[in-house]
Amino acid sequence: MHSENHLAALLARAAAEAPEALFLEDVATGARLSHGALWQGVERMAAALRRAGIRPGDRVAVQAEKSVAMLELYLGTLLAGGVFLPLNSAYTAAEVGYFLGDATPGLFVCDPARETALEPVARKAGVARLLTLGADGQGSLAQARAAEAPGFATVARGPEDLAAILYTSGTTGRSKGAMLSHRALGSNSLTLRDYWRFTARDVLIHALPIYHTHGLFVATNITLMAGGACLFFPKFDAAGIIAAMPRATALMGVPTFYTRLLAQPGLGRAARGMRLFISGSAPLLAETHRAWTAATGHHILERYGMTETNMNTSNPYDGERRAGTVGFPLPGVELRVCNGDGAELPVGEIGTLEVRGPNLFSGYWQMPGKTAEDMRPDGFFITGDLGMIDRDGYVTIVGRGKDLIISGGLNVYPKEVEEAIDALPGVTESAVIGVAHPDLGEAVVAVVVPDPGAGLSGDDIQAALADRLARFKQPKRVFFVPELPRNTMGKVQKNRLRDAYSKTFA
């Protein structure tokens, strides 16, 4: 099935072997879908995409709510030879405009409710075609799909062809599109399926968004490749997940999932029959790891990844899952700790993590200079994460060399928020920092120097950012100061600000 298409062949193999097996139960509606039925829908979607003009190599950009139809769109894009480009559903029209202009997709798919707002944005970006897809099965693309029959002639794609582009924000300047090949996604998902022992007997609680690596390429691809099933939540829902656990075997989540679930009554009993809890995308506090073990008897398995690299390391399935560490490099992945020149450091020393393997991306979309900057000549990718490897081989991430905030598993680059704040009337300058937050891990905080006599309030700043930045990037608190602390070079001392505001959410 789809044998000439590298990634689709890997993803559809289990469906060919057991088409009747359950793939997904939609928790919102109770609807159940087998692996075979999924791929029939995917073929119809692929046919609709081809009719909409999608040719091999064309980008298919989508900003829509999580749904089975969006999964069909992802897989249908692969069958049609296209490149899937999902966008966070929280992005504002202005943010979407940037991605469309940069990626020049052949088709942009959005939620019917946002069509009026996004149609002018897509037109301005020169996008040839706009179709809509609603979580409730509505929209022009849903109609087009309904008019097609299964039995699509899959487009041949090799391992090095692109399967997806996912944007990741940059420490400086514009967001970069990470180009992900069939080889990178296929090899990493297969490795993870086997490392974490996913089989056709697994039932995964799928409550992550499907516009990022974690929910799309880790959770979804593994379930497909294992021939297993998932309980598909439209979004995170703590009580719903507790209720689902007795019917499930595994959960994948960001640390916020685990801290929120710990506050739920009945967790210990619900978790009894579960096989595996996996955490990633942001640091899991050792304290949360221990509290989880105390409440459920399970040791959370923490792993470490990046959009550019997929998953790099994982704690072991058997053996000690060490709290506060991200485990060992995955099979086939090489990881080293280096100084700024790329020279490898001895065991126990802290440096920048560099990785190499079939999991790596193919570069940043139309940014060869930026790609070259982040790659060593010997093929290692410079992650920008700071870490060390201990004598037992466990990798620990101790911080970030890049100025990045991870809030509830979502990345926020301070520079982007600072630029938006600095552009507001009445603002002299600003510094945006991440501050420890009991629910989100880190929360975005802005420290603003107002123009003399400007009379600005935090609410004014929030209101002014509303249509510029996605909600999760907006500061949870704004502080006003007469000036920012600077070192002798004139650089803002963010560490002093982080210290000063460290207790904001305590």
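Computed from a predicted structure; not experimentally measured. Heads up, when I say rigid core I mean the largest set of C-alphas that superpose within 1.5 Å between the two forms. Residue numbers count along the first chain shown, from 1. Compared with the form predicted on its own:
- Rigid-part membership between the two forms: Pro485 and Pro234 are split apart, as judged by which of the two superpositions better fits each C-alpha.
- Note on conformational change between the two forms: two rigid parts, with the smaller rotated by 156° relative to the larger (from C-alpha fits).
Shown: the form predicted together with adenosine monophosphate; wanted: the form predicted on its own:
Partners and other molecules have been left off, which leaves just the chain.
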């Protein structure tokens, strides 16, 4: 059906074998779509893209709400030989302008409600065409798709051709476009399908956004490759997910999903028949891991990936899923812990994680200097994440390299301090940052979310840590906030905290 297009051929194989099998149930509308019907829609979308002027290698940028039509747009872009570029639906017009100017797409697709605001932005960026796509299936691209017939002659693309560009949510400097090849996406999804034991019998609760690698490539690609089905939620809905669990086998989520689901009545009963709960995109607290096991009898499987590499490690399907770790390197992925000079460190020592494998990106879009900076001559990618490998082979992430605090010349790893604070009674969670200090260079500062009505003071926390942490690791100041700032994938935005408290010791 799509034999020459590397990634599309992998994704469409199940449809060729069992076209009548259910692929998706739209939870919002109740509409059901088979694997075969999905690909007919994809072919029509590809034809509409070609008619809109998309040629092999052209970028198709999209900022739209999650919908089945947006999945068709992703797959249709592949069939047409294009490069899919999804943008976070929360980005402002100014932010969208940067991405359009940088990626120079042949087509920009946006929500009909935002067309008036974004049309001048697209025009200024020199985008050739603007079409619209609404979550309700309306819009000029939806109309163009409806006018086409299935039976699109797929554009040939090889393993090294680009399939997508995803911009990293850079906390420093401008966002970089990670170029992802057919090889990188195809090989990683096949590995995960097998490692996590996905088959045609699986039904995945799909409640993640599809502008991000987790929801778009991991969740969607695995479901397609397994020939399985998904219950498609427009956005996270705790009560809806609990109601869906008896009909499902697996859930992929971010840590926030799990903390919110833990607060729902009926979780334990609903989760009983599920096969697998996967967490990623941000660190899962060991406490959440334990609470989930206590409530459901299931051990959450935590894994580790990033935009540039897809997934790198995973806790085992069989064997101990160790709370606070991200498991082992995936088959075919090599991982090492190095010092700043690139020398490998012994087991148990903290350093920068470097990875190599078929899952790696092809470089940053139009930033050869940055690509060269982050790649070793032997093909290892420098992730910028700090971690260690224990003697059993489990990988633990201790933070981003730029989050490392050097206080009085001594290294402080925020995660160690956060774990000590989070274990205290009355604390919901914490974030630890380094703030400029006239004497120490940087001082340790803790930002704490207390439990409702806990009545904690900074003195309480400092006193509790006095015997638990070396003095240089103890926070010099403690601030209390109702919640920590997070991006849409649940990652704590420490850059915002550093900005907010930068004058603490000035």
